[in-house]
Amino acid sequence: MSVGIDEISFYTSGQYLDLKTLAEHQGIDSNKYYDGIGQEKMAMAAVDEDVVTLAANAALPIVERVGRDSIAAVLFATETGIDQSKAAGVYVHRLLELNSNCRVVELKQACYSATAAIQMACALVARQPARPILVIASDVARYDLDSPGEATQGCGAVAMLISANPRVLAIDPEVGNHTEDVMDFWRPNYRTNALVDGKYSTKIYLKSLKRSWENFREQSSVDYADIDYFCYHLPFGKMAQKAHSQLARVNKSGQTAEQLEQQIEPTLQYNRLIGNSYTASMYIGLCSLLENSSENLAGKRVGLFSYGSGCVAEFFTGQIQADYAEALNADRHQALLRERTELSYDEYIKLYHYPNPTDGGEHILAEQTQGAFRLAAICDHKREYVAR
């Protein structure tokens, strides 16, 4: 029996800032972003959107297909937590009207926790094959204005149904891990915006890739040459190219630059238009590969490298299934990206500075989102979510 991803669905905000607009305001060449970091646009969450609404919108098509009573658990991965105690997934559970016997838990370890959730879900499904698990990764990436990280903001959520005999990706049980206590990226409880040491974080990312790969090879018979495509955690698009070049050198692959690019380019297309989405970014990359590759991917093996600053990293593999294309949501995803609204720089700044109330008063939020769910109010320190 195989276990893995039976369906995958993502969602992002209906508005974005083109990095050309940011570059014009800063008085620099837009190629610094378009070519330098491999990003073109960054999604900006509306005032009535957060990780809960993004997650519920991502999961809705899956729940509508499989039924609200069939899901055994929701594993919600995020580093943009909205409460120190209550799991964000509990709000999603109500919005999606899931069965009361469905367990819910939130997981956190920077951008890695969605991978931990998938591995946990695979173990649960292996134990009870008739009970699929819903894994959701949802985040809003936010940095200080005029900081090096400003152009790598974004938001998005990915929902994945983990089941026995999956239609999309059968996940191999062997994994390679690396854990190391470092301070390359962090967000203290008293800060909304993350802090990052960019150059150091890139160095640790690449070190963790090498160590995870080495550990993977100790566990698995799958070699570098057995893998057709590679998905990497994407804080920005160029990171995948840095990572893949290093992995090829470690394995003395002898590939040309063009061959290396072919193994990652299809994974970058959606993220280039969305920006960073932390826990969701690698899995939006997987969506991009499945929906934008020019070839039939049936039977192809994918290598996936998940990195969470701080740090925990994992390398694992999976095989794309024969009828994967029938289980995709490509038309909906592409329409979502195509129909978004572009923000002016002034609109972006206004949205960036929109108040985040902490006084316990009654705050009714303007209706901006086009999604099925929204954050309607924050009153008496309670978040109030509704279906539109």
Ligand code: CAA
The other form holds:
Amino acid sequence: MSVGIDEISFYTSGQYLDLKTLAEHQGIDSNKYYDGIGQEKMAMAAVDEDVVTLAANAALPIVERVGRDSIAAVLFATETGIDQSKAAGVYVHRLLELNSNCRVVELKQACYSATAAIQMACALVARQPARPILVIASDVARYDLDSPGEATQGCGAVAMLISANPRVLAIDPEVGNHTEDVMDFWRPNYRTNALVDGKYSTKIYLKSLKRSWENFREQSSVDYADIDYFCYHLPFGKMAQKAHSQLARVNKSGQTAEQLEQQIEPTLQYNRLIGNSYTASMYIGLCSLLENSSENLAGKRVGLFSYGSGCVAEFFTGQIQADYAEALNADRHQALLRERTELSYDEYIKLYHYPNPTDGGEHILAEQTQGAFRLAAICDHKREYVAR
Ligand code: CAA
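Please move on to the form predicted in complex with acetoacetyl-coenzyme A (CAA), as the form predicted on its own is already shown.
Time for the whole complex; same chain goes first.
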């Protein structure tokens, strides 16, 4: 019996800032963002959107297909959680009207935790194959204005159904890990924006890739040449190019630049338009590969490198299944990205500074989102979510 991803669905905000607009405001060449970091647009959460509403919107099509009673657990991965105690997934559980016997928990380790959730879900499904698990990764990436990280913001959520004999990707059991206590990117409890040592974080990312790969090779018989496509964690598109060049070098692959590009390019397309979505980022990249590749991917092996600052990293592989194309949500994803509204610089700043009330008063939020769920109010320190 194989175990893995049976369906994958993502959601992002309906509004974005073109990085050309940011570059114009900063008086710099927009190619720094378009080519230098490999990003074009960044999604900005509406005032009535957060990790809960993004997550519920991502998961809705899966739940509608499989039924509200068939999901055994929701594992919710985020590093921009909205409560220190209550799991964001519990709100999602209510919005999606899941069965009260469904277990819900939140996981955190920067951008890595969705991968931990998937591995845990695979282990649970291996024990009870008839009980699929919903893994949701959801984040709103925010950095200080005028910091180097500003152009790498974004937001999004991805929902994946983990089941026995999956239709999309069978995940191989062998993995390679690297864990190390470093301060490359972090967000103390009293801050809404992340702190980051940008250049150092890219170095640690690359070091973690090398170490995870070495550990993977000790555990698995799958070699570099057995892998057709590579999905890397995508804080920005150019990071994947740096990572893939390094992995090819480590393996003395002898590939041309064009051959290397072909192995990652389809994974970058959606993220280029969405920006960083932390935990969701690599899996939106996987979705991009499945939905944008020009070749039939049935039987192809994918290598995935998941990186969470701080840091924990994992390299693992999976095999794309024969009828994967029938299980995709490509039309919905592409319409979602096509139908978004572009923000002016002033609208972006207004949204960026939208108050995050902490006084326990009654705060009714403007209706902005186009999604099926919204954060309607924050009253008496309680977040009130509704279906639209
Ligand atoms: N045309 C084309 N390219 C240009 C250019 C132009 N006009 N101007 C500059 N560039 C290129 C530069 O040459 C550089 O390319 P290389 O990296 O290949 O050398 C690139 O654009 C970036 O420019 P800078 O070197 O000036 O870098 P920066 O000061 O803009 O910062 C960054 C880049 C450090 C990534 C910054 O965006 C940042 O701090 N981002 C947040 C942190 C981050 O994403 N870290 C990634 C690893 S950590 C992680 O993965 C977890 C996570 O999700 C955060």
